[in-house]
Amino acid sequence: MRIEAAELFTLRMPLKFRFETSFGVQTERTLLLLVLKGEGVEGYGEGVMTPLPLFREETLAGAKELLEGALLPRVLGKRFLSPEDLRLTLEALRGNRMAKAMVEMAAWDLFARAAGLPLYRLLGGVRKEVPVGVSLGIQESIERTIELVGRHLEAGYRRIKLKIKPGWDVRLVEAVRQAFPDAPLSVDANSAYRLSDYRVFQALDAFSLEYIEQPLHYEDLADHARLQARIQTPLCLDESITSKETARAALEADAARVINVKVARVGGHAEARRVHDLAWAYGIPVWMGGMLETGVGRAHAIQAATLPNYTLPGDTSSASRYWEVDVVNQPLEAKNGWMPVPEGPGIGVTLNRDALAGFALDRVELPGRV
């Protein structure tokens, strides 16, 4: 496969919510979506790299320039046996895993559709569709919480996350717990404590969570190990979590139980499986996170979330929940907690180039060499 050329746009999309976690509020979100080119095809790759480096240090601003300056120079022009060989080729840059996962990621797409065949049957998926539950934001008030836990409850969502921060974590779900006594409830506090507060998670064991997401600093995985011996609800880790070998000391230090994988934030396909495929080794179950993907990075995700381990409810639920309208022409809708696999060659969606040319901020055209 020969990649010809690239687009590489920048858009700002609106939410039809306002999201708030221990990170602040969102009511929009800016983001980097790629398509490459090759043979008469096209492969979509998004980014999930915010403007400001909250989530990890990785900025908007600065993969738009390595992008263009340095990892598509490395691809443009030149013949590929594989993504995995075109991800070699961007291994001798460090870090920068989300810019490089956007070129890893729309690379698997291209081959995929060229191969006339769902992504998910190259990565070795096993299912058609996946369990999915919603993460709920942090509310105006408790009582609005327990209303939109009803709702989602009602729509059939197997599982509701319940972002906390200090202050906003164990009468919040006590409350939420009285009201649903069966719900499959879990909190994610997005690195928002510190071990000193491990009496907040001792309380939080009485309410049978299934996990505990990230509650601790994002590279301390020594005080998530002690919190986790302190505490009987399982710790989940996200942000701490880029690789294998990440996952790998923290599953010895036993300071997780639970890992969220979010194929961006490892680096791609090739990585997310090592991951998937260590915790499986070790008996963890893994679940697919969200970033507030518009549909390419969720179509990329629920192709990802049909490998075995991937056991739990993941975050990918429908499109219309976040946007009016999204960059891609298919919905992606769950019903009744279950997210269908898009069976279309790739990713299974196109591009809806209108919406795209709306919420555009800036287009770059990337020809290949000849």
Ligand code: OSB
Given for the second form:
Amino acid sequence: MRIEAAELFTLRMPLKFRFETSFGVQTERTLLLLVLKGEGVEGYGEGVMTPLPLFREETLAGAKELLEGALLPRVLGKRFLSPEDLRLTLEALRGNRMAKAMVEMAAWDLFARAAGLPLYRLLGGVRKEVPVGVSLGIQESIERTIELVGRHLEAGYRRIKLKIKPGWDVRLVEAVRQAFPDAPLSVDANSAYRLSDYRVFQALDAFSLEYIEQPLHYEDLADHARLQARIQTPLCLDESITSKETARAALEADAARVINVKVARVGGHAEARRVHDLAWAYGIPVWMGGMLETGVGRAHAIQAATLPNYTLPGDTSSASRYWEVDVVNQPLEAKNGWMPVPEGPGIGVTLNRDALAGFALDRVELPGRV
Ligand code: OSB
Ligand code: MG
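For comparison with the form predicted alone, would you give the structure of this protein in the form predicted in complex with this ligand?
Full assembly next; the chain just shown is listed first.
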């Protein structure tokens, strides 16, 4: 496959809801979307980095510069035998996994489309639908949270994740648990606590949570292990897991008993599969996380979540929850907590060019016209 051209869009898309976490509030997404072209087909990749580095370190401006200045020039006009072959040419540059993932994921889509196969067939997926839950942001009140939890349980979501932060934790979970004694619940702190807050987690231990996601600093595996030793509820790591290597360090230290995989966070499909395989070998279940993706990132996530160790419900809920208008033509709707895997070639969705144009703040074509 020869990579002939690329288009890099900067989009701004209004979210249907206000999404508050311990690190901030989002009412819209500003994101990068990449189109790679070759042999008469197109492949798509979505960036999950944000304008400010509030989740991990990568930023939108930094990623855009790296893509235009170094990552895309390394693949444009070149021939690759496989997405893995392409990934290896980006390996000399360190870190910046979310930026690299955009190129790698677009390449997987491109190769799958060229082969006329859905992406999950190339990745080794074994499921036609994937179990999904929902991630609910911090609300203005406990009453409002309970109402929202009820609505999403009725819609069939198989796990409800509540965002927590210091001062918005034990009382919230206690009230939600009381309202829904048997619901599968989890919490996600996005690194807002320190080990010295361990009593908060000992209190949360009483509410039969499926797991507690990323309570402590994103680089601190040692303290996650210390916290895990003090509570029964499994810890789940998200921000901390950036590669197979960090996953191995976490599992060896017993810093996590569940892993949230986000394909873009770890650098693409190949690395996500390595994390999946490693966790499986350790007997650790994984689930597919989300970063408020458009239909492009969401379709990639659904395809990847067909691998066998994705046994827990993911955050890849219906696209219509997030977007009035999406950038893809196909709906991605869960039915009774199961998301059907699109069967079309590649990631199974096609770009809605009119919608894309409407959201575009910027569009760069590479190689530039001469
Ligand atoms: O920590 O999982 C997270 C959204 C943005 C950044 C980080 C996270 C999230 C979510 C939402 O929890 C998941 C989704 O609905 O896409
Ligand atoms: Mg998380």
